[in-house]
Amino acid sequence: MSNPKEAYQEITTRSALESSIARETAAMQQDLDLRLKQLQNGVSREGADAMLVTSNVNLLYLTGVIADAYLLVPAVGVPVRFVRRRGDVDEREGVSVRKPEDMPAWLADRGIPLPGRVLLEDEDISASDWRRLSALFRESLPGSGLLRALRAVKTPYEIEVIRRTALRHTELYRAIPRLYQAGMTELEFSAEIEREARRSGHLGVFRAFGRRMEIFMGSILSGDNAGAVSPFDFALGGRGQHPSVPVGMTGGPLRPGTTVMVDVSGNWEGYLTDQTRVFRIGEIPEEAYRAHRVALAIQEEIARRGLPGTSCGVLYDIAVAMAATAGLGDRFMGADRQARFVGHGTGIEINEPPVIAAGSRATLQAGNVIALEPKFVIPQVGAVGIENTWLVTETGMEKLTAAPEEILPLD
């Protein structure tokens, strides 16, 4: 490079740049040692001797990477991960095995101990793979509630990661009525948004939580889609297009007086988001727009009362009462069928504790990240209301997806 003042902002520029990726890296560590801690103090409070982990979800939960692998926690000391393709992770930092009854032998030859009393992932591995690994210690107990229960309080890293992660799903919807031209059928729309998302650096990766739960990156909803019945545990589910994937879209054309709601996931650094707008083509009902005012209302009402320690079911115990007092009780959360929550932790996965569902002696907790999704269903109109994913902080709910919230026109 001939100019010297061209080569100094280059090497500012690549310095900076690797500052902030040193900083960055720096940060994860730091928190994945916070991760690890969480759970050996939460292996210690079980009675148990180990925790072995090997889902995908978890791995990447106390690893930051996913790895055909087995990570060994015990209750004290240092955890080791056995690795079965050596390509997956730098062999410094796991122990090439082939199969996992290559670990106690591991473990011998090293003069460590074989935990007893180990906590295996009991409902996010097979039956078989359970049977396989138990075989190895004298007795086995089930770990993924302790699990399920670290990862639903955020640690510090995790609640920048998702606050970057709402910005740039928030930057995505703005960018969604532009995305439509008229004649559109559903798949038409979502796919454009969908290709926006990718653009932009969405992994297009939906995880959830139980084996009946399926979706690609989310849903749009149109008309009386939105009030159809999914044999899934989504707030309204939609026919699908197919039988073999029975839930969103059907395909079928945009139509004039109706509302489209977009409810697609947000996914740039491997923990989602989630965010609902409504859009309409055309005019549509005063009727809905009052249903939209109430959910818009009913979100505020939880967000404000949202503090650590407040029960999720009197939570949704005022949902439900502020859609009956508006006269909207039959059409709150679906109509043939109604959800009987109002919102659900997110993180890895999109469906992850707390639940603001009838019934639920769970309580808020600083660190939760909520999403928030009243919404009604108008026969003939469609889907009207709002999702957001929300920060549980010591001093109340943060709002972190911040798209217009008014029913937005599309043509």
Contents of the next structure:
Protein chains: 2
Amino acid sequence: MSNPKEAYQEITTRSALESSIARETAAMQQDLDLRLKQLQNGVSREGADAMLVTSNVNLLYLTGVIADAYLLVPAVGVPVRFVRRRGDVDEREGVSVRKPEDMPAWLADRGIPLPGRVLLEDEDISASDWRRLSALFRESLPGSGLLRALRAVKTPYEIEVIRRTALRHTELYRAIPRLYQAGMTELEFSAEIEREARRSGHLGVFRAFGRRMEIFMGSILSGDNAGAVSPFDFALGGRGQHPSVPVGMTGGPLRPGTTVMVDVSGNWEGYLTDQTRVFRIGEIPEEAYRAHRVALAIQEEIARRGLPGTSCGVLYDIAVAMAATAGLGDRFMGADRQARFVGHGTGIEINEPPVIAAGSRATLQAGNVIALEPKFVIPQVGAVGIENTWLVTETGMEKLTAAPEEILPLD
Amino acid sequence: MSNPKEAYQEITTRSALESSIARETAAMQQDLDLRLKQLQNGVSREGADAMLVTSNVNLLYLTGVIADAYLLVPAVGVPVRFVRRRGDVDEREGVSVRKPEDMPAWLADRGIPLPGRVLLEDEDISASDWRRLSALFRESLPGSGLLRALRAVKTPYEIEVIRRTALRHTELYRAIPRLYQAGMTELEFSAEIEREARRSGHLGVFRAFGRRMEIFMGSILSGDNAGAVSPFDFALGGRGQHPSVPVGMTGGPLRPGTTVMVDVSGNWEGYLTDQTRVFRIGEIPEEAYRAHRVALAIQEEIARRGLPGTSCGVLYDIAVAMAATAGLGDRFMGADRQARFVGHGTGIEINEPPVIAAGSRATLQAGNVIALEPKFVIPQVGAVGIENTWLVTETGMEKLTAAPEEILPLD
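Next block: the form predicted together with another copy of the chain, after the form predicted on its own:
Below: every chain and molecule of the assembly, starting with the one above.
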């Protein structure tokens, strides 16, 4: 039986990765090689022979493009991307197959041993896909966690992309005040922000991990709606426009004496940055300004302590303690229902590890990209607080999003 | 051991369905009762004791709202909606549990036998969720197909909602010509259409079945981009703005002498209608008008033959034959790659059964809502053709979307 490594080498020229990589920059090529190498090391650590990747988000992570493909990544050797044939398929797109069941025969024809223990994306594919794909191998193991852990530590090229995205996201936020007109509803104001984002090339698509995180491009919350409870796992809720999208903006009017919290993510190259700013219509009570200052203080304190190795659970406890000391414990991260986190990783999906949450034993690592969002809900007034996307470096947290942080007037 | 039916009756007052139903109209109450009854009949037919529903789309179908919930629907008796507790939960929201593993104990405490054979949503939940939920029961069976089959035949209230949606969708399309300005890119034109939709209350969220159907609100295709191949299963492709969203509009300019195909779905109440219209900039060749007329003829012929009991495969073959007879076989439903379907069911998700596709053995049923979309790609010019959402009735197909069908000039 031929040596798997050599066998894979033989078909390097057919490797589908080549074609997708070829479409990317040299920097990205190098970066994709790094991601693959890290995955292969992980596959080895898990004692598996290979991982089969087929979800859109993980194909994007590993190949830089989304395709109707099955990427077989052996612990050792050259990955093969099998692309589902539909009509003509460019050979360079990869190894053309009609269905996943064709993969073993293709490998056998080339004397490549079929991997025995294979990691599959247990949290990213349906139970039905798992059943179908696991039938191809002797043993299937859960592999989503491995890729989520790898994706939590951004690579150099990913960090470049996220920096670019944060700059464009900042520009978008600087434009927000001039998009407001008196008498607008939450939805009308959102529609103007969405249009501005789209005209700038925003991709619109919002990717989240899990089955409970549906939203359009983001949320606009004002007045009482800021405290409305949602079944989704966002920091704050909002009633939403309809029971089929029970989160975020309503069709209700933006009223004088309320705050308007804008939490619309940035996505220009497949990576999501998260940023929230608070605006006001007319005069709002001092209580709101004070809570906003407390949120900014929490942000600064967490950022100051956010070194690699710091416990996420401890950072959350610090935020809660600061809110309580300020007498705002019952308004921190919601009112009727309080979210139990104050920050989360972000990347290809808006909710990546680590999460700065109650009881979390995770620790920060250099390369984490964290959306930090201390927020308070002030009854009748609305939400105040801040959200920025931060890069965890060896020397501390670097703020990537940079729109002005004070409560700006819209009128 | 108590009789399951009685046991469930005992806790009717706790049934979570009450609360969601209570928020809806009498018509909707009656309709939700009908959907549940049909599901219960299906559960019995499958020889199962119950179905556990937890996906957003199926919770929306069965309760009219999305919640972080597990809806246990016994073959006989009253369903119970278990809602995941987070902070305070309104008792009327349902039976509050911290995790799905709490459900068996809750039933046992009330002398309700734990169902043995339970249908789970194999195609709607992750492999990881399947593993977790199936561990609660003696035997788990694939249940997504049952709900997809039920959802394919719309209920009276769903049909009302879809009629309302189609009217609003038609209004949106009537407004499109005045949203164009000379020199716009595909993306800029799309941003104006998206804004118009959102201002009218469009929910934005686009739901599709399966892991290969990501798009923002819809697509705008002009000139050469109309023939560009996408990895997603839409009728036509488009290069898209970025490899992370490889479908639909680009940032390229809308050029004189090309068609602009607008395929943006309607979603104002959680149900998607599908409608496509073609516009032109300047003069386009007679060849394009001719292909457009052929598409309209195919639409009329399929609509004429689309009676309950008609084979979807046969309807597809008729469309292909008409395209071939017109000498346009190689341009039907794409150029470099041709989609192998000409219509699809639509509802809570854009791709519901039945599909009017090559080799389909499915037959039309009264209550199906079908998006019929014969389209051609004319090299250098763009796409032409039509898409409307139709209701299959006992007496034939009724067109629900009604924007003008001719190729309208934008300038």
